[in-house]
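Have a look below at one chain only, the form predicted alone, in structure tokens format.
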Amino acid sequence: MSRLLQDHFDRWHVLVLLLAVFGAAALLLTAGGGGDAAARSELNRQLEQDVAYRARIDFLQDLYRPVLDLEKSGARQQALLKLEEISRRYPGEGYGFIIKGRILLQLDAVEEAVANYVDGVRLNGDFADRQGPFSAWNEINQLVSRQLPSFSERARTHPDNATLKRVLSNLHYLQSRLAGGCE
């Protein structure tokens, strides 16, 4: 064998033979799972979606933590100011509307609270689902249960009041979304 490799022509042939063997092995490894390639691609896509979803949850929790801390400490006005600051930076984020609705409800600004819950649910229907990391189903359900009879009665006795009609319409929208209805 050592004599065989001393000749340049033989070394060249051995090198070409080794490249051919490694090339064929590489082709078998990559092409052998042709049917599996689609499955692997689907798994990779699902993994990427799961990672993106988890990253979004972590990001939102970190982003709104100062607001939630202010709310818990009872500093609702400061929480609203911080929320406005965040919403200027991320204007289309529905979670901010849900938090704002909750804080406004604590401040007895029911009409504005309802409007914010509606905006949040319209941006992301997951808030009206029973399950999920940011589910607001229970608080929206309590809001609808408590406010719908009152606003229905007030709208019935004041049929020309556009504000009452709008709030009533928003409450019906939330009620529909809680029941699983779509846009």
Given for the second form:
Amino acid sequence: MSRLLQDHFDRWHVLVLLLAVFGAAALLLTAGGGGDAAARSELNRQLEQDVAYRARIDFLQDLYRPVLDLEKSGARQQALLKLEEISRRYPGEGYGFIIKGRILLQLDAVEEAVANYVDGVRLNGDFADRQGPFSAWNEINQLVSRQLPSFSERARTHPDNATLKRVLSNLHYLQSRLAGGCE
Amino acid sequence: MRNIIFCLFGLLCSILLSGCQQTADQGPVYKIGYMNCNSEQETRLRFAPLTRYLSEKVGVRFEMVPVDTQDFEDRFKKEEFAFTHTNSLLYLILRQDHDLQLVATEKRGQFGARTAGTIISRKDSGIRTLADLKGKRMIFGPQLAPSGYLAQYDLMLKAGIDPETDLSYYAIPHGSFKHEKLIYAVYFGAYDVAAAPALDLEVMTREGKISADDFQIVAQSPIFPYCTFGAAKGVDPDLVKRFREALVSLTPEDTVDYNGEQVKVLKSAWVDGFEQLLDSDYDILRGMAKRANMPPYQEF
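Would you generate the structure of this protein in the form predicted together with its partner chain, following the form predicted alone above?
Everything in the complex follows now, all chains and molecules, and the chain you saw is the first one.
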């Protein structure tokens, strides 16, 4: 044995063989725990999604708090201007459309309020769900119940009016989403 | 030889016939009177592509005529405008006095085809309610501006404040039609309060010129229809219908060839689109004009 290891070439072969044996053993050991690693990875992904979801809720509540505070104090136009500032940075955020729809409705801009609710729901269907931190189900439901009969009647008496048709179509869209319908 | 003569005769006939074809370029010219906004030049720049688009879409020749607000009614009578584009108060005047027909209402900003007037002060001024306006210096837009004068005047009257006697001073200075100037006049302290159109506040905020935190909105009027296209009473109903359809169907992607460029029609006109309102939607503005003793209901 010692004679064998005296040869430089043989020593090199033994070293390579030992490395191969240890490598194979390590592979066998890690292969046995593969299922656990996949599960851990899935758990991590779920955790990341939950954290991102919670962070998004907190972020949006913080972002729109000044607008909501102004709205609550009755400063609706000021709230709209604040919303305008925020929408310069986040122009496609659905929650902004929902808040805008609500404020516009309070200012009697019904057609534009309906259009904003539609934009918000199209961007994120959660707003038309009954549950959830940003559920607007109740306010959209009230809007549809109050406005649909009136716009249906006006569209019936003015059949050539493109604007009334468009508002009616938007109201029907919201009605469908409240009922759980897809686009 | 006979064949050659026959061919030449045929060619001559086809040339003459092609010359007789009626095209939009050769039909009657219909004038559209556009109320000047900030200046005649700006009005031309904004609305020339829209006028070109309407000519192409409707298939008749339209000519744009910029008109000063105060001169509009006289020139409407003299120059026989087939169509008009004015603020909503001028629409009421022309409707009342000349049976102008409602065609379509312009959409711009958060209220769509409607707008509102606000009274603003600087945030740090301490002026927070309409009652605080007594004894203050106020700047208004021109008298025929519905969201720069009438709406605010009416707001004050309804709150029991007479702008003629209860303010220490008020002015409609030269250039006040540029509503932005009124907003800056308050911002820089030249006046205590201003009659600012809600749309201008919105646009200036969007452009980053002002911040929502700079001003206090002391009061805001109800919303009422914005700038309006009308048609003179004698215009062919089919032409009015096609004109309206061309406006209402306009999308932000629609372009027209103008001075060798493809220009986006709505963007060029600073318009988001057009809506088909009902004349009864203008009743809210009629109420304001009556209370403020303004045309077309003014009594002396």
